[in-house]
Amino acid sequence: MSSVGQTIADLRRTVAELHGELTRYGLVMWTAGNVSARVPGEDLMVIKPSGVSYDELTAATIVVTDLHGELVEGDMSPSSDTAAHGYVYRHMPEVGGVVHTHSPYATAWAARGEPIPCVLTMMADEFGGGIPVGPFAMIGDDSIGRGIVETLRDSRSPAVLMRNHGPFTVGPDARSAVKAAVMLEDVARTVHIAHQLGKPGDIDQDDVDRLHARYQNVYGQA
């Protein structure tokens, strides 16, 4: 196998195992929601085909398209959601995985067309601020990945709430994508609270800057 062979397998895998993060964390239903990811200097993604359960997902099941959805290698037909992903590949070089889950309360801001404002620590550490909200798009062609890029492209967010549909995120991989989309769906949920008890406070700007320079630089094992 080639090198390249190599790394569309590993990724198939990866990408099959990281879909059980979404329902290990309850960020989707049936069968909703897909990650997708890059393969690295290569214009392909692998992704989730279209309608299958989540429990049938294997290596063998994860399908190979080109950026623009072409089916490359698979035997099923690629996600609904693949021309959107193959759009920010195509715009977003930095990106190296995708994923779109329907978490209820995540979709919940999206159904408001409700940026959820920055009033943790923890969202200005992971998201570098609020998550802001992408245009209504239609779904299976580019349009809601034209959204995505519009959106994110001065944002230093990883999310994006598309309007009455749901959270998108982005990463340099998958597994960061998918790491997004769980943090994404735990602030909505806690602020989203914090408002039935009242009006909560916006944390200042510099002090989101600091914040965010210190997780992304510092927090972890170096």
The other form holds:
4 protein chains.
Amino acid sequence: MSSVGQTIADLRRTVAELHGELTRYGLVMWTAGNVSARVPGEDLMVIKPSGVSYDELTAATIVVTDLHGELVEGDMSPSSDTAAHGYVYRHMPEVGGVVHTHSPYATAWAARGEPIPCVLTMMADEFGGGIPVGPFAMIGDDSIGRGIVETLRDSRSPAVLMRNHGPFTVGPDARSAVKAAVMLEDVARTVHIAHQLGKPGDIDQDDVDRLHARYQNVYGQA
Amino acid sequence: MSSVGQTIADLRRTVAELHGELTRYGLVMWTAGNVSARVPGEDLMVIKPSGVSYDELTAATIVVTDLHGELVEGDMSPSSDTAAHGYVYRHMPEVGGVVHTHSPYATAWAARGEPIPCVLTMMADEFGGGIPVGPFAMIGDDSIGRGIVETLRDSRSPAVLMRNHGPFTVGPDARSAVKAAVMLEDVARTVHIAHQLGKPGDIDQDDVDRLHARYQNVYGQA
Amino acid sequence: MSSVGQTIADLRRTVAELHGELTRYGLVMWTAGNVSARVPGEDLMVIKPSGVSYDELTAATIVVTDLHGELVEGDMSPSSDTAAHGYVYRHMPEVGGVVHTHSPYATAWAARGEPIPCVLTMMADEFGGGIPVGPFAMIGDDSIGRGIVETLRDSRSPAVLMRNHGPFTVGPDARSAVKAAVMLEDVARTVHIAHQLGKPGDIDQDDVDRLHARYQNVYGQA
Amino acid sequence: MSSVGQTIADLRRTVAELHGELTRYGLVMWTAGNVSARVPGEDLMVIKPSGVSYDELTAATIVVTDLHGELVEGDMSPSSDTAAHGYVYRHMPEVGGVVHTHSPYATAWAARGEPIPCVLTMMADEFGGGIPVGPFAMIGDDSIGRGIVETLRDSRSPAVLMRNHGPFTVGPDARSAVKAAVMLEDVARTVHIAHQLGKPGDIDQDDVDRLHARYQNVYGQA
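For comparison with the form predicted alone, please write out the form predicted together with a further copy of the same chain.
What follows is the whole complex; the chain from before opens it.
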């Protein structure tokens, strides 16, 4: 197998397994939601097939498309969100993974079109501030992808709440984008709960900046 | 075994297994909730027995009745909601599966008698608009079935919120009706959460129509 | 083994297993919550030992006490709620099982001292109406048991919300009392959710009576 | 192996296993949250490594540090909260275990900087009253540890809500601190739910004192 062939085989297995994190943390129901990964150095991505149950997702069912969503490898139709993933990869070269869910608390903020304010140190750490809202956009052309890219370009956040739709998250690889999706739902829920009985206190912008810088540089294993 | 006999045996197994999706997604507690499937081409349906624990549901415990709820095959009494399922099959020939749950968020909207507004693209996709409310109806005669049919006939939604009672969903087969029950609870919860802190934005009716048409024709595998 | 000895052995196993339903439905955390069963025809009950983890609960760890809570059989101290269970058995001869939890939604109603109104057909079916509130009572003497008995005597409900404390449920046997605890939390949650965005509609008392009578007589297997 | 070596080996296994309780009860997402244990009689503690997934936590991955957070044994970098744990051990000799989570309901109270009032008998039992709020403090120096210690010194509670951050709990050993974290989230949730629809009733301070004294002395096995 060529080196690219091996990389694709590995990414198909990784992406299949990462969908298990979406179900574990309750971010998706039935077949909604999808994870993709860019094939490094190629104009290709691997992504979930459309409408397939999470129980049936294996490396073999994950498909490969070009960055315009044309099927390159695999037996099934790619996710109906493939165009949005592809647009992100074409316009954000630093992104190696994209995740889309309808996780309930993040989607509720998206339904109101309301950004999530940065009131938790964990948000400063992970997102570098609040979570921004992207435009309402129809499925089927470039408009979702364009909305994601334009919103994330102005933000340190790897997560965007697409209005009346749900969250998209990005990362240097698929695992990072899944982590951002998990943490996003967690903070969306906690900040929602906090607001139900009053108003959480803000964190000074200086402190947000310091927390974010520290987390990016110090957290985890070298 | 005759061809009908084989079909019934298959449906009993399928319906037994589909109840596992109700517990997986937390739509039912203890023995409440039930799934049925029409036997194609026959005036028969397969349905959960009454008051049986989900742990004990197997193909063998699922019963077969005619479309008036009279037991045809099986050792146990059919679900106490059998009359409602049968009424739906008699009056909606396109329906092949019916599901009833008391899933908490959908039932809360039902308790207030309040339809769920279409504020999520996923609702437009899956339900074609908001989720309608059916009348208050007593168990034990045709009134629940009649309420379901009269409400769904005026709606694109495969789900109805029966007032002070809970949701019923339908589909071309039992699996589709279970999917609708799962997605219903998901959107009932997300829209509830959205309303707790403000008012979600509406989606234009034109966009709802386009999303619904696209999803029905494009989503999933050919 | 004597016949009573066999009955006690069976009940210890049943009660150990029934605690698994409390954890399955999220009614208890850590070691809180307990199930007991009356030994029919004897002034004895079997009950959970105090402060033991649910993972370690086996038939062997369940203890036997008299109806004043004195240890008769077993190696461990009985639940700190044993006096309350015994009081119920001494004063309600029709009761064969008692369950106590701190399930969150039922306990929230109890914290406000607010009865749960009957706004769901499932409440009419299972509880025959709303869920009443019992008095604030200290642990350590007869006051909890007395509060339970005095409240349930005036109600069709097998469940009582002890003020600032949590729910107790009863039934003809331990399994029925566990079912009531599970259904109670379900309706406590759904009615809570319904109230968060408005006011659920009432069910006429006549309809409540008819639903309750039907459910007691028709539901389940003969 | 020396006696201290055996103790450390045992504590590493215990602490690895106790992290499973954090995931079981939904107190942590992804890699957030950590448990530590003091090594009795030594100026050492065992603690979770930084940014490691709960699935990969084994006795072998748990690290040993001194009470200033310097790595003594193990291959990985210690938790980014190690300085806070160490400060607690240095200043509270009675503490043998420390737990930090971002459990959603407790963190929501922390985000508002609002103490949880004692309105449940379970809170009186376990916490001896309400749950206090600690100051906003930055990660990276002594300020989190100092905030924990100064808040808990004035309280019977083994739990503190660090403002805009999340809860820390302590106990005579790591298991007790984990129990406190589990019970804290349970009461944070129940009291939150109670407040959503009104105002829970207070418990008289005398009753709180009596309940707490009884629980500390009578509950559980001798």
